[in-house]
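Take a look at this single chain, the form predicted alone, given in structure tokens.
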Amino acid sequence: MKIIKKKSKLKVALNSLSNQTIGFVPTMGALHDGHISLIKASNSRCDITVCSIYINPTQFNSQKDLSNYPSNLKKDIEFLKKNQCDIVFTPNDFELYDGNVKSCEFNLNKLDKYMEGKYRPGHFQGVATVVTKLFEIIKPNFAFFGEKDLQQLMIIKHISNESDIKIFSVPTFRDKNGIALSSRNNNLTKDSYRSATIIFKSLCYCRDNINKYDIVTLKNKVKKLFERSKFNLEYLEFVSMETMHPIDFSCHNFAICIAATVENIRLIDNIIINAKETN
């Protein structure tokens, strides 16, 4: 596995592949199974695959968020290693940034007006602005990207949509208690962590009863729920799958979306209901 920091490298070492197609997942690091489900999917379609481990400033809307998010650059080295990954680039700020730190603006369809859009506001344009500037460096084929944060995801698509790039989606990796894998995960105590069964304990209910109850008495149900857990509720959402806009009944395509924070720890989760193929 190659180690490269500087994108002028990493250019170099891409443009000697000949007739290689090139599957890109970008992270954050603190890897787990979950980054690993991404590139198993990139390694099963592509010839050569490349993982970024790059913080983004952009996307944090406060200091201490983006100082308490978890990193151990060594760990997640080795962990690629034994996980068949052939490139990892880790730039600094200025290889991405040029010396200027901030969000470019896009357009993005709306899709961030609500859920995440409206609790971190310009959380996606820091998202779009760091995926744009690695998609133009690497210049992948294809890109691996998680269905946990679904909202990002269907962002990333809307933007990427006039690229020759392929975005394929990767289902929640879960644990045996269904919790969905994040990196964000480390920071909780153990009894927090067990107590976060309740995220996806949630989404099921409201998927095995969206039959039964209205969206409205559904997230009613739900907020009672965590009224007696440590976590607090922040929203409940049932979202259309091509606007990410909140729905008032269901329909064949939407998806159940929820965040909840705990001391200080905030995590998001999503089921999707008859959704149709994404990729």
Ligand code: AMP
Given for the second form:
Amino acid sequence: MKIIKKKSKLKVALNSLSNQTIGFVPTMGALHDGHISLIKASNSRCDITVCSIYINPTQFNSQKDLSNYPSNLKKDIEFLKKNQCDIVFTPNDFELYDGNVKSCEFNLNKLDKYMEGKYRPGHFQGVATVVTKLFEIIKPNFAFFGEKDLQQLMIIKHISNESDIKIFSVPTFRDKNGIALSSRNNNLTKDSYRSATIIFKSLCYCRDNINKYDIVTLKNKVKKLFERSKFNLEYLEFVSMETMHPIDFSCHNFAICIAATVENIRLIDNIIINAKETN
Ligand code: AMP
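Got the form predicted alone; could you also share the form predicted in complex with the ligand?
So here's everything in the complex, that chain up top.
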């Protein structure tokens, strides 16, 4: 596995490949089996898999959140070696932003109006900025994103729909209790980790009772459930898969999305219902 820090060296390495398809998996590191499911999806479709590890400052809306973000590059590199990644790209801020660490302005077609976009202003402009920069350097044939970050996936699909890069989505990887794997789980105490099951349980409750109760009632029931938990419910939204806007009644293709916090650690999750394939 090649470990490359400089974009110039990465371009040289990629230019030397002839007629091989390139799959790209962007990450912020602190890798877990969820990330590896993206690497595997890329390996199964592409000749070469490139994974980037870069904690992108422009997508954080709090300095504290950025500095608390878990990082363990040595461990990540060993993990990637074991899982047949071909190239890992680990740029610094200067390599990607040339000394101007700022977001560009993208038209996100209002996909960022609710949920993460509402609670983390500027987050998706930062995500779109860094992904575009990475795409320009790597020029992959395919790029792989997790359904775990559903709104991000839909936004990346939107900004890529006129490019030659095909975006693939990969289902959320969960532990045996249903908790979605997340780098942020590293910051949870054991007790909070155990309590985090409430997030997926709430989603399953809504999915299983969607024909019994209306959305307002389901939201109230989940709110009550959280009042008895150490987690704070930030939002629970039922959204159209096309627009990522809230719906009042269940429709053909929608998702239930949730964000909750404990001890300043913010976790998100979702379930897609009656979905057309996201790929
Ligand atoms: P991150 O390092 O958190 O920025 O995530 C990098 C990529 O991994 C994104 O496309 C995420 O959606 C995806 N990802 C993170 N956690 C999971 C998971 N539990 N299952 C599947 N994909 C995931």
